[in-house]
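The chain that follows stands alone, in the form predicted alone, written as structure tokens.
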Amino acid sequence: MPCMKCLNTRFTDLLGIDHPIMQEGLGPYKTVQLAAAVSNAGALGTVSIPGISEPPAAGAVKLRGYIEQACALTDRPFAVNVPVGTDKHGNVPAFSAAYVGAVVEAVRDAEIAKRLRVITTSAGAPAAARQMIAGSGLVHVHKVGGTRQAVRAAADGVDMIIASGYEAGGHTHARPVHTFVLGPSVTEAVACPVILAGGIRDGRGLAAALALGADAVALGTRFVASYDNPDWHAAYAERIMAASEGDDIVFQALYGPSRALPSGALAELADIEAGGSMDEEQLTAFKDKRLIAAQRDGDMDGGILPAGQISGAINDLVHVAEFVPGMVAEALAVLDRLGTLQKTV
């Protein structure tokens, strides 16, 4: 893409693209239309997978159609998201390692592989999951909420780190750090490239991620709130900019607490594990589905809605294409503005 000026980062080196900045990856819902206009607007696209419920092995033939459909749609490098969380005896669930296996069988294309660039883990340590990536040539890229888990991941070899704070929407963090407080120890205990995320909607947001110290930032709930993510109900994104300051709650998904807004699916879910009348398969089917309603069929009540705190401060939709290149003009405008705060005494 045609740039006067971007920023370039040691992320925006490693992949070959325009902008740091990337889609975090979102869903149980696909979101192949949003990855790729992501992707082709000069940034990281993310695909989603098409959920934790479907059995493993159809669920693997689904993503790796969403690879191929986001394959037709961009001729530009994307990822694609998939949480890893681990039973008690440390082994990757069936599906992750089901959803992992097909990314990695996908990059044997080499058409695909000229575009599907990047698989980011999530929810849980990357250990188990690297041992299936390592070799494939993806560039493994994992999500953390914490310090301690930033050295761990570094350690097991990954190639970029997601900072995530406590403001984010979905899986968030037992235990509550924010953005501002996690990006700087992140950045200043491991040597990888890092992506800071929560809270993040514009190019203030990016200039401040890159003074403290990050190579990139990745954005959810903002990119939901536009015109290019058709694969989602409209409602989803209508709902984001009705919310007000704070509307967003926390409440127990599937792999610990997530940030959602309010609806009547989460006082049902409330019930239900007050009273005990699920195990815990039945819970996780039932969160699913409650999160596939909101997303693909825009059940504001009956679903589940996550989202980050940055929704109290979406007013409209966006068009990625613009947005993007903006949120970069607006972040070197924000660091030409500071330059100039400097004088001599």
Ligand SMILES: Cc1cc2nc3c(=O)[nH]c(=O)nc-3n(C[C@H](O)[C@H](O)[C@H](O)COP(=O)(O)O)c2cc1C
Given for the second form:
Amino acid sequence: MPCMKCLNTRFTDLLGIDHPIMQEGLGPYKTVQLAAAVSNAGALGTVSIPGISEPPAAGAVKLRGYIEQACALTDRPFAVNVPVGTDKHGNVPAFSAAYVGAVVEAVRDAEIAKRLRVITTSAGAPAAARQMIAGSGLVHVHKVGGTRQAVRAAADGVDMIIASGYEAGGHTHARPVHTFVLGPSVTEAVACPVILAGGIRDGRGLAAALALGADAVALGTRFVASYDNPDWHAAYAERIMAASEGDDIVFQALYGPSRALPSGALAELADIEAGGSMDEEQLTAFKDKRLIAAQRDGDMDGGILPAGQISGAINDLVHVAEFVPGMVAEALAVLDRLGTLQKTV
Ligand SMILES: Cc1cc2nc3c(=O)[nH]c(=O)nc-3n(C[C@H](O)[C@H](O)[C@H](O)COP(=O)(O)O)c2cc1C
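Form predicted alone already given; the form predicted in complex with this ligand follows:
The complete assembly is shown below, putting the previous chain first.
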């Protein structure tokens, strides 16, 4: 990295990386190349799970393949995200334990363990996964959408918390608490480092998150619209760039509410759910297929397109290698400028 002024926080210290910025899990979409680009830029990239409906053992093998691909593309620390939420019957899908198991197994390989340093769990409670992860050497980060969940996750022993506001893309929360409310509440309530997510797209968001007490920021939607995301069909990023403020809607996904851009598939899903013509397994397979159709095939009408409210403010594609340090430089400039607002009366 060329010599630059950086931001040092408990997040950068714990992971030994340059920047307090993370690209979060974007499953069930492939994010291997994006994760490597983000990690190579000095932030933390995340490899996402490959699917929610294939047999768990086959999914675990696929995830191991993704991890090995990421290791070939970066020497820097990266993360894997595994959602561990419950379905509407209160059951944790079998793929969660299989994916967590694949990650824990992968870091038994010393070469992988040098790079795969973090597991993020999300969409539910971390306790069961915690038992599998404790002692693996992995830094365990858990994502929450509320302060009580943050306190519980910290008590369960996770190392860091992602506090994700309601405006976030993808899985969001039954009780809508926004990033600006969540940041100060969660950072007051837990002692461990907190990563703030939801609606962040640039250095101003990073400076704001630090002001709210966070140690880092996590971005999802902003990183989708990137030149370094070749695993995704170009139409997905174009759709995000074409979105206007307020276009996004919330639909019922596997774990409850999820934020997406409107498409024919969501209207179809609403009809199917109202008609009760599919059982839980068929519904999950439908959602998985339509999610993949958007990302892999660029089917913007028949596909499901998770994206955050910030879509309405994203109008360009970024090069990750420039965007990440640029975001830090912008945050530093904001913090300097705010210092000049002081006056004595
Ligand atoms: C396309 C897409 C897929 C997502 N998939 C997952 C996922 O598999 N697991 C997860 O924990 N969060 C998932 N999320 C949420 C992101 O990890 C992150 O919390 C969110 O995008 C942050 O808000 P932002 O989009 O405003 O940056 C997804 C988000 C998007 C946009």
